[in-house]
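First comes one chain, alone, set out as structure tokens in the form predicted on its own.
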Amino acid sequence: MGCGTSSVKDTRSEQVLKAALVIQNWYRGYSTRLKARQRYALTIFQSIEYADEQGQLQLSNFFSFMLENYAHIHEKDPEIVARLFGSTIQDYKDRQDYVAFVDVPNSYNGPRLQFPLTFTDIDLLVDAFKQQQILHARYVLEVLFETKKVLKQMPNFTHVKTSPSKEITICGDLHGKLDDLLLIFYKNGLPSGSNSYIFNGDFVDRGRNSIEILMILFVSFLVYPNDLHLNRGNHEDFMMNLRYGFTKEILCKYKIHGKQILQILEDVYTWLPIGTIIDNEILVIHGGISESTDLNLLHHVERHKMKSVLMPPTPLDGDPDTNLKKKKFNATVLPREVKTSTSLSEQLTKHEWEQVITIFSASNYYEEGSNRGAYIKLSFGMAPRFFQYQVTRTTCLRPLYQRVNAIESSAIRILRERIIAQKTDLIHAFQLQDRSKSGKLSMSQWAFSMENILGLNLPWRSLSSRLVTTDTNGDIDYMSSFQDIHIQKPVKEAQSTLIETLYRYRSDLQIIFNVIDSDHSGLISVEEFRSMWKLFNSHYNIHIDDFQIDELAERMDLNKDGSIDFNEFLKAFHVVHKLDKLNKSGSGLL
């Protein structure tokens, strides 16, 4: 008996053993699965953001083309010169002229600044953010005037020492995102003369509270200039505000006064130092070093010239062909660390670098729960230590198949979106492949077009079952790459070209009627709707008729007042996917 029971033992014991090993793979092949979706997904987030960059660039090329040919420009509208290319026809109004006719009514209840700032202002800006209060428009003007005035004393660099007894954090891009920057202040500490912080660039756009970062930011400087330090990223420019949101906050923030605010901002940016120099062995700056840097000509560049980072300066009556592009920045955040005891300006010519270290301090960056938020603190003579956090709106982090299922989702309604814009190129790629018209294509050709026609360098075959219809065969339907979605039409009558056009390009033709219209009206007149186009058309090489252009611009002038409403044209076009309207009804029905 005691021999058959040990044998029982024994079976049961494997069979716990085998159905152990069985679970433990299933799952590490589950878990496999999903950090490849991830994985997948924040490439396809990557790879947008990179085009995007790419988009920008041309967008750059596109102003220095219309400095060359829109020649007429300078006598029509000097404001649009200066404001583009980084002249000063006349310097802004006075202080006074902003913020003496601003009342702060009784019944206003957020906080309340005293000049000469204090810690005590800092406090109180953070505690009434964290309530979502908004900072009045007059305290806000009055911030950015005292902003400017101690900025215009500091030099491009900045040069801060540490010592074994006072460290520096440095922080990366926060991209409007409060609730990063208030989780870095309760685990770091507030700025104070014993807690030293440089912000490298990036404060604004994206995220929903840019204006709130800005100001306790700017206080912080005030109270503190020799302990917090600011450097200027390619986001702290207007034009890349009205492309990615900061422009649209502070005017719905700030519905009367929002202008006011957005031309003292243009101004405090130019001003924003362009790196800060640590020990003289390190170097914080955003975007990095090219090959062709030379920190002898950024030690003495005229900084509040650099109206834009997409358009350098260029004097009014110089040659417009001159090459500026070195005075141009990219756009991340690189800290980079000196190998040798020779001077700084010496290493950068011989490009003999020790460390590169990138810093972003934006947690949830494309969708909650897609990376971490990290900064970087640091003493003399010691390795810098790294920090990483990451803001949840509960007390624990959802699964890992839930934060992978709402990153992809979002991934893939992103590039569906691309996908439409590019609809008529796609299918004349798509109908050259498939020589049988039969409408279908190998999964080879169906990847080889969506990637010549995109250019995302995605990795197509395993983004195929979220994009399209396979056959039992593995043949694509390649007509389901458009599978419920589609872009809105403004007017009906437009050709299809023409609306996936205006779509793909329509952030670039916001920021390009938005400089036009220096007044911030949301108006420009039929004429330099279609002079603008008509230079788009030609530098972009785009293929639309002038006749589309010219028809266009007379639907868009509803009125017949010879002004067009360009932002609420532009916002119009917009895609719809089946899901928003599967939603929309589902809601009607509750």
The other form holds:
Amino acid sequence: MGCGTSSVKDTRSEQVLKAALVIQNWYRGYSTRLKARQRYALTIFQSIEYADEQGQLQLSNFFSFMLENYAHIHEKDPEIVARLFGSTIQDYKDRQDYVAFVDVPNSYNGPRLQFPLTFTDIDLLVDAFKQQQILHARYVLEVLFETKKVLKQMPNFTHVKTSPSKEITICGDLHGKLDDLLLIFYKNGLPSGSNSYIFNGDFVDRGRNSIEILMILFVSFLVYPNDLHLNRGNHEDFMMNLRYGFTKEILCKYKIHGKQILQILEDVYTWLPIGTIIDNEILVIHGGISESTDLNLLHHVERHKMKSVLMPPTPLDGDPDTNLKKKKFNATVLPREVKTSTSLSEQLTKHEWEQVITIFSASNYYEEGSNRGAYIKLSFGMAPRFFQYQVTRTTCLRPLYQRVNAIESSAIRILRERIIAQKTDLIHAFQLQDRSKSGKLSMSQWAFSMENILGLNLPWRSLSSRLVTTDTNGDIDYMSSFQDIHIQKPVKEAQSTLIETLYRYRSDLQIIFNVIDSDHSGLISVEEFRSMWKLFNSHYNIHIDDFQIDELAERMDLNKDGSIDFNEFLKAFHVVHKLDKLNKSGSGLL
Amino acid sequence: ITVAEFHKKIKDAFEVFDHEANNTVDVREIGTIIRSLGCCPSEGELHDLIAEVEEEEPTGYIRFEKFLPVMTEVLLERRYRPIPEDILLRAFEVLDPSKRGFLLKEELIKYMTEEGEPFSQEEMEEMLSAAIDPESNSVHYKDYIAMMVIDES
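Can I have the other form now, the form predicted together with the partner chain, not the form predicted on its own?
Next comes the full complex, and the chain you just saw is listed first.
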């Protein structure tokens, strides 16, 4: 009957409505949980990066500590301090004729630059690097020498003006991500007389193409010195490069001339301007300024003396000048900032600026899919415009859940490495709370210990499902914090605490050893190793007795010739992820 | 699980989205926070929750002090429980009355964007990217559900 038919229809459409609601509800829940996991992963990366930066500060303080105790140390270990603060090998730095001895063989298929450089050389490099070619060391050296010559003429701050026909584009950190630079040039055009750029530091480290970015930027600078402006970032620093990968990249790509390139680079860095001032109104500077920054002072400081953000300026003639400490370049690591203000002639405190903008140009910085990059375009008399982008490996994005899985496993992986590096301390803290010796702790107790020992401000409760096993009562089997990962023990008898400590400080030790090894031989003597360790021990408050270190050093001195290859020494302390081994044996899931 | 534990859990989740570290989050992220705590409110229910935690004069930001008590109650009362797998499966089967075992892409789009609390274009594209088997241009919902469930656990 009529009524019967229509009521069946209603039920059907009601059913469809309800079904759709269920699916939509479920999907939205699922999708937001994915996005939350992505946010958690980012929080992990940021937290660890922040902790890393604190580690840098500690290293910097260590060098200051050494400077302060100069006289005292000088008596005991004159050689080390001379190496640390004395001049490094000057021979090659100013000898441009050295370059003439570097031959470019006929078999070389890479780009060939022609001096004096023109815009065709910029095109040449961009095309060559797109095809993953490597620029010959000869050209790298020539570019570096020329760049240094021009930079030396420049003041600490470059003054720039916009005009109705001339816009300026400001880019932030690139960190060796060539794809991002190429994407910016694709969207915004190559640098030229009518297309000005300011690159606000941190061109290198972390990414795989730091040298390529540097070459493109320096060549563009040499061709258009009035339209391509480069500010020094905290990564334009030979010590940071040791820690964050650029040094390795150069030594890998340039096996013969790498060391010379690094030495000249060290110098070029110090001549990079500190900042750019646009229309006398806008200050572009890496790292921003703090309440106590005196701009007038910065205008006059001898920027060439700032070798590294981690080391105080080198004293003249070996006499520590206490005034140097006051003039010390602001070494805190702040976001890269662009500021606007009505006038720069007075000394302004941080709060008197109208607007502070932070710009960052390396997309996918932590991991594929983690973030977009951006640049700013400034036009005469207009508000700044922002442009965002993201580099993707494939033409269409992978589904969200795959991207989130990738970024999440990357974050969890590095978090696990932090956890294993403090295994002994963590177990100690766990056991203190586990009165009944059950091997279990409440979520609250576990989270408390993790936060306390690791010093990482993370949402431990939300992350627990990825890090430990929980039983049906909600209690945590705390030893499962260390499953699937361990630190390789280079010497079987060495104690866990020793291994963990060396693993934890391996990057700092890398830098210190490299500084001591002034002839860049890769070797230091066993005595130098011992004295360095003692100093490090006392400053970092580490409770490893010298005897253990001595023992370890002797065992690692494989040649038994009284010298240690410290790269091999430090490489020996690495982490093994058990799951890596499983996956390598060909399950092919990842 | 004590109230204190709930408080800690809520605080942890809130802090991840508190970008300015001043105990507030953008109102547009509240949905994400609530769902990341394991709840599955519908869009309408979410709307009501936001009204509860907003300021008298909405500022676009939600303060932690207002969020905490409301969210604690939600967790204590176990409101907005997630949808069990079998209910989800049955919902797909309702949309597939001839029991083929799959939905065509066009059918899925029609249902999701025209019925219930319709998807935005972005949401639709997002779902399609993971759900659709490109060879058959359809979603085999049983496999799809199974995959999503594994991914979450």
